[in-house]
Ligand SMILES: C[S@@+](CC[C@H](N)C(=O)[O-])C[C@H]1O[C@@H](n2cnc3c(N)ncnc32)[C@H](O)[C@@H]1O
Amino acid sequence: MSGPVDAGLSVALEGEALRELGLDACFDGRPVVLEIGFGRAELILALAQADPARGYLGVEVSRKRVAKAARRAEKAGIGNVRLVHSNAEFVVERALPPSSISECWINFSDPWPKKRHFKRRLFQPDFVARLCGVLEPGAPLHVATDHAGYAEWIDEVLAAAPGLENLCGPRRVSDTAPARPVTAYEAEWLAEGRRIAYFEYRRK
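Coordinates for the sequence above, one chain, the form predicted together with this ligand:
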């Protein structure tokens, strides 16, 4: 299925609208892949285009980025993508049912490097516990960061989450990207020769 799930629904929607509509109305009961903080949306649009059997739900706090990406999706005729203007915390806590997500990508979430801003980091134990609750059993969670301090923080938070199983072996982190298109930020960091930490987990 590659056409729109429902011609009456637009690609872009607000978090509250997603909560009211529900995932099934957006994706016609197909398995749903979630990307949090999709930025310029090159990854979610490429994945959605290559995988029409699943629905792709992007969440992005920047209204401009949502609008721009929605225009690109519409122009390219990608019907299995919905782009939500919201913070991820609202969507995960309020708009997604338990065990409703078959895979999740979180690439280069803002590192908030100053100590006084650590509380703004997305990866917090409560958020990860809630995210875990919306993943289906066995659902992969892919995370990448270029920031060494944030990598240590993410490692600690994910390793302590009782509902998640690490797939990277004893180091718990990998230097190798998973098989997927390179994201915009990743391309910049790789060009600068920066080391990227990749975490691969799955919901137990």
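Moving on from the form predicted together with this ligand, please list the structure of the form predicted alone.
The following holds one chain only.
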């Protein structure tokens, strides 16, 4: 188990509290890994527990999921994780300093499949540009989606981002998951034979 970073700081935070406190106060100066949209928090808690040398910052719009995951982290004694109730745009644009994130995961964000909702998709050129700015030089960005139309959208947005370098070769997308724990939903989808698109980039 990882030891606490700050016994007086709650695992669960609001986005504004993160902005006011800053990453150093939350993680005692450790390198920080970001997961946007952690859902049931399977991945971020597993990674944090296995890697106490780094801090893990999760962002989720569902307050209920933040509270539930925070209870699990506290029960397991995982002290190097902070879970933020906020939308990703606020955290990336307002709460994170430039070049402050050593790695980023974005798995299965909402595809908003109807055309009139495309503007709500997380992957937009402006957002990706700001996300690139908070990544350290060389920091990896891992992205996954099970929605074919959204995969094409993500591919176009990421490939056009001037600050990112693709690591998947000419196809720009992979069918092979990166080395990380598989979530329950992901395992179910794979068992059903659904294709999952994995994108691997890093900040130039």
